[in-house]
Structures are given as C-alpha cells and as structure tokens.
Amino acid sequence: MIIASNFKTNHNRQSTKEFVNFINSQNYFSEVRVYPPFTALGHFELTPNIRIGAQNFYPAQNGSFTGEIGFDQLEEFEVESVLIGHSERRHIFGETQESICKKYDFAKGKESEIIYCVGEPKEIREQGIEAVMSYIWEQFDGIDIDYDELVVAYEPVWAIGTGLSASLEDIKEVLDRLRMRIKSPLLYGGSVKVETTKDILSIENCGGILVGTASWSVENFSKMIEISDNI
C-alpha cells in the first residue's frame, strides 16, 4: 500500500521536519510519501519505505525559466518522486495535457517515481460511468502507462477540498476499469478521512490513497498509515 500526503500550499521547513521526523521514528512498512513545498524541501535520514516528492517542477535540468523549479534544485534534497497532472494544476493553473506530458516524459528521462493524477469533473460524473472513463482516457493521451516508476492516483475533481467522497462502489467501478489497461499501483485520492481509509483501501485494486487537507495533521497521516499497516 502506497499512502501518499500532499501538503499543497500548507506547513513551513520546521513543521515539515517534524512532520517527517515523527513518521519516519515509526517503523510503519506500508510505502509513504509526503509532498511538502518546494520551501520545506530538505536532507532527512529516511527508511527505505519513505520517500520525499515535489508536488510540481519545471520540465529542465536547469536554465532561464524564472520563478520555476528544475531538477537541478530537485535532486539536491534527493526528491525521489514527483506529482504529475493533479487538477488543481489543470484546472487551477491551466497546464494543458500538452504540458504535462513534457513534464511526464522528462520526470521519466530521470527515471523519478511519478504519481500521476487522472479524474473528472462533477458535470462528467452525473452523465455516468462512461463519459467518466471516456474523459480520464483522454487524461492519458501521450502518457506512457507501461513506465515501471507510474502510480496512478484517481481523484475525482468534485471530491478534492470539497468534503465530499466518492461512493465506495463509483470507486471501485473507475479503479477496476482502469485496471483493464494499467498495471500501476491505482490510488485514491479525494476528501479521504481517517474514518474512510479501511474501506478504501479495502477496495480491490486500490494500491493506497493520495491525501490532501486530512493528511496535514501528522497524528491523522499516522493513523491512516496504522490502518493500511494492519490491512
């Protein structure tokens, strides 16, 4: 099981050392990844089942981009995974698939672990499963879905920061299609609680869950790790 935090715009350098500090002092075995900001990147003496990412950057090693974060910067702090496509970055911030395939394609060349994020919004939703998996198909148009290092992270739009969830069975539909083509570890991700992670992650082909506001609270991060550990 793969359970995955993304801080967003959330946490500073010292609550994020502590953040990770009291994670890593578990000896939890599920696989866990935090996705701090760029700002609270740092070196931090981790278990082999913890990894750092970067919630975004710039498809370079380096170069003229300015306010833009390259790999150069990445691979100092030894970031070993990086989200890709998630739909704060489509809808909020206009990356077009385009775009995020160049970044898919480089973070491959530097062979990273990318989680890569796929979902619809809610007026797809409510014309049913088909016009779902027909817009999230699209959502691969020019990703190369054999990658050994791809996790693919299913998070409906309407359901992220909004509160609301997906229905165990809506989930379990799109995560079974998905399956059909997708060998990859399949997350969830979208409003998960601490009260919620059993019975997502007791989905079958659910491989984890990426979590966003829930998630900001080590001591609720600690406890869905605890639940995915004794799954």
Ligand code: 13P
Second form
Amino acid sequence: MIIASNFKTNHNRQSTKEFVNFINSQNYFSEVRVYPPFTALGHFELTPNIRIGAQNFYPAQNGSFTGEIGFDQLEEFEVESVLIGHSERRHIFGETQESICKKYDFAKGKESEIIYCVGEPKEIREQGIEAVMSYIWEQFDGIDIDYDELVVAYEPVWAIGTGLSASLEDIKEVLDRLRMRIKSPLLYGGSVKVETTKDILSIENCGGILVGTASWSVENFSKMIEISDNI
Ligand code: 13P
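Follow the form predicted on its own with the form predicted together with ligand 13P, if you could.
Next comes the full complex, and the chain you just saw is listed first.
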C-alpha cells in the first residue's frame, strides 16, 4: 500500500523535518510518500519505503526559466517521486494536457516515480459513470501508461479539500474501470480522513491513498499508515 501526503502550500522547513523524522522513526512497512513544498526539501535519512517527492517541477534539467524548479534542484535533495496532473495544477494554474505530457515525459526520462493524478469535476460526475470515464481517459492522452514507475491517483475534483469524499461504490467503480487498462498501483484521493482510511484501503484494486488536509497533522498521517500496515 502507498500512503502519500501532499502538503500543498502547508508546513515550513522545521515542521517538515519534524514530520518526516517522526514518520521515519516508526518502522512502518507501508510505502510512504511525503510531498512538501520545495522550500522544505532537505537531506533526510530515510528507510527505503519512505520517499520525499516534489509537488511540481519544470520539465528541464536546468536553464533560464525564472521562478521554476528543474531536476538539478530536485536531484540535490534525492527527490525520487513527483506529482503530475494534480487537479489544482490543471484547474488553478491552467496546466494543459500538452504541458502535463511534457512533464510526464521528462520525469519518465529521469526514471522518477510519477504519481499521475486524474479526476472529473462535479458537472461531469453528474452526467454519470460513462461521462466520468471518458473525461478521465482523455487525461491519459499522450501518457505512457506502461511506464514501470507509474502510480495513478484517482482524485475527483469535487472531493478535493471539500470534506466530501467519493462514496466507496464510486471509488470502486472508477478503480475497476481503470484496472482494465492500467497495471500500475491505483490510489484514491479526495477528503480521505483517518476514519475512512480502512474502508477505502479495503476496496479491491485500491493500492493506497493520496491525502491532503487530513494528512497535514503527523498524528493523523501516522494513524493512516498504521491502518495500512494492519490491512
Ligand atoms: P484533500 O485530502 O484535502 O481533499 O486533498 C486531496 C488531494 O488533493 C491530494 O493530492
């Protein structure tokens, strides 16, 4: 199971260090991922099942891209995992499928683990599962789904940061359909809480969770990992 925390624009260097060191001291055996803000990346000595990742990057090793972070900067901190296609990047920052593919291909060329996020907005969900799936499959346009280091996260836009998680049935239906074409681990994200972790992780085809809000407290995140360790 992969239990991942996306810090988004939360935590600073000191609180990230405390968070990561605490998780690392617990001898969990689930696969744990933490995506701090760039400014809180650092040199952490971690057990192999724990990885620090980047929430974003510019698809270049280095160069003249004012304000951006390339792979030279990530490699300095041994970043081994990146998020691509997150709905906040797609919707708030206007990332197009074309720019997402450039990031994907670049990270793939670097053999980085990629957590590739997909998910439909509310108006598509209201049209039913066929509309949801055709929307999601379009988010795979230009994406190599056979990449060995791919992890897919299904994160319905309407469930992110709203406190309103998708139902277990809705999650299962989408993951089952993704599984027909995708062999990579499949995660769910969107208002996952400690109380809902066990049921979500018990869904067939669910290989883990990608958590925002509820994971920013290290106590909560630890509880989620413990639940995963016990499944
Ligand atoms: P929330 O857990 O806050 O809904 O965020 C989910 C998410 O976007 C993880 O990437």
